[in-house]
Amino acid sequence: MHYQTESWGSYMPTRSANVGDPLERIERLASENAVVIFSMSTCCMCHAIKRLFCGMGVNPTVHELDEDPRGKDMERALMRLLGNSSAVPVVFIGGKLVGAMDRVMASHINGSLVPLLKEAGALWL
């Protein structure tokens, strides 16, 4: 896994030097890896979604917004993108927005999550 906190796995630096619109930054980060999770290190739902992907054998890249100097701007952009008050966790697979916890869990339950992961190259079996 690529995480920004030691407790979750390996470190993946976030390029803070990039200047620009937070939504553009989110889109760029989301397209850099097969599975990208925007998270808060203290969020229990974020923890649950990370555990779901780890349990499936997926190696997501996790961006902890509370540890990013521009995380508040990205959080507001994610809230606008989702159209709700809870910005995290937000999952992108293959550079495409899957959504928040409810959409990811619904996809997992209805069987559409695994094909998405395979198509993105995040899961091989």
Second form
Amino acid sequence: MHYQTESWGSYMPTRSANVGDPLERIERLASENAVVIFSMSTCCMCHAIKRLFCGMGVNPTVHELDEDPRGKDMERALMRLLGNSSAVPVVFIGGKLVGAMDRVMASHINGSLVPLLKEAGALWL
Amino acid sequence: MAFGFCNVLPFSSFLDENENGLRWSCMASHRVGPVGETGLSDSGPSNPHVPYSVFHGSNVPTSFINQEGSAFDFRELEEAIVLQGVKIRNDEAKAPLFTGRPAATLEMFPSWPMRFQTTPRGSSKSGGESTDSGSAVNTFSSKAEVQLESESPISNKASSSDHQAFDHQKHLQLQQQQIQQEMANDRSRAGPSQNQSDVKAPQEKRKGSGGSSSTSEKQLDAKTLRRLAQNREAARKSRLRKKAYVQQLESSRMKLTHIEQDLQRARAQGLFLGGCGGAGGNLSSGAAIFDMEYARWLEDDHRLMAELRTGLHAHLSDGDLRLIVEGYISHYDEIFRLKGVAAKSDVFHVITGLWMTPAERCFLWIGGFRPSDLIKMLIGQLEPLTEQQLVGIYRLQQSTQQAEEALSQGQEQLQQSLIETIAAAGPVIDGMQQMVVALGKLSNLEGFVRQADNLRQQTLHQLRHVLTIRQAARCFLVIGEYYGRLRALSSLWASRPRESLMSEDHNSCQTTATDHLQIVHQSAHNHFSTF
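Right, the form predicted alone is done, so what does the form predicted in complex with its partner chain look like?
Now the full complex is given, and it begins with the chain already shown.
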């Protein structure tokens, strides 16, 4: 599992230049890796979902929204996307939205998660 | 229906016993005084905050309980408000338990004996209109105080209950305020109402009624109609709940008489009987409702299992058997749904498994059974299985184990975080903040219960997919029988002989295997007759 932090580097954001639809940013981040989890460092359900993937031998990319300057916007966007009162945890596999904890667990139990992971290249054998 | 809705602050229950052995239990987590409940939300069907005063007493007048009115109908209050001035039929006949038209929030008090119901009848008649909630509340509260003193199971708490009566009156009237504002009533109240303003209000209504009867029809627009329909639905559901509750109350009464008889016997023998089942103590309203619904679910379970059994033995066609199996799965879906509702209102009750028998509770995992345990139990019993099915079952076992592990670790992290928060609570001012933080963290428990139940539900559904219909039918029968035996084990354990405990000779303190065998034989026809 590796945590992604934005490197500000040469890009100096001005207030008005905080561009980027948060949803676009989410989709961009989601497509960067095979398994992407949006999480919050204090959320224990997020911890559970991380443990689930690690337990399966998957190496997910985790974005902690509470450590991201634009995290608040992304959190709101995720809430709207999921139609949920809770934005995290949310899992994308192969760039596609899988869902929150209940969807992920349901797909694991009914056997559809592992093929999805294999297809995305996150799991071998 | 008779249940009020309460969404007020937590409170400490009070429990007292008078010489008759009557016992008041008031629902924890809701401010319920002897005068009753507050805060009705008029939105529908499943508001989990339904407080009860559970009344355990061997001399509850049965005619009280058999009061079949459909009790208080909130929708009628609303219709009354809507159709201003339209005289609605007097509801006293239907709701003799209540003071005419109390605030929508003033609901059934099952713990009040017959005496109570006669006095409000008088006051409600004088109250006239079903919308005359204000004065009804006044008479009610004063009657209630009288009742309290004469009933006085809570003898030394009369003053506090007066307070509560008054507080409730305030709450009732605040809630009534909300309802009326919702109904776009132009009557407004200023803050905590006094008795006088309540008395004035119905007069205003009566005044307004003459002029507005022409507009009342116009007010029956689609939105109102829909709201009325919703309220009818809510009232119907409330009536059903009341019925179930009354049944449960009756059976609890029976149980209590038996327990008291046992107690008498034991006392005569100079023995202390500990542990009178789970019925004592305080139950929150959500917990009480859930326990009731669970009891009904267990009855349904018996019935459905009998259907499965006869279906299998009768060699029904696959199509017919499928219907029965799907019915059984829906039955489980239903309990998970009910647990979800209960977890919202009382997560501790669900997660600590208070609704289960003690033996089941031994195997408790986040508010229920452990799915991987279930698979382990089934593996030997589902043969013969095809190769593909075997693979499917083992995959299911593995995935449930992984999911359980993940949820357990998440819950552990929650606990660790809670420990740190609670331990860090320093002096009062900081302490309060830490407590607030801790409360926030506790709210995550509900999520874990939901996910655990989700896991259980998915496991059962997946079993259905891996197996053929006949295998699935047998599988669910096995599951049902397994848990039935586990529950029976609890009863057997509780009724095992205690004579050995009385013995002076400590060497004979252990009950032997033969003793256990005796218990089983003695109780076999009782406990296993249903199997």
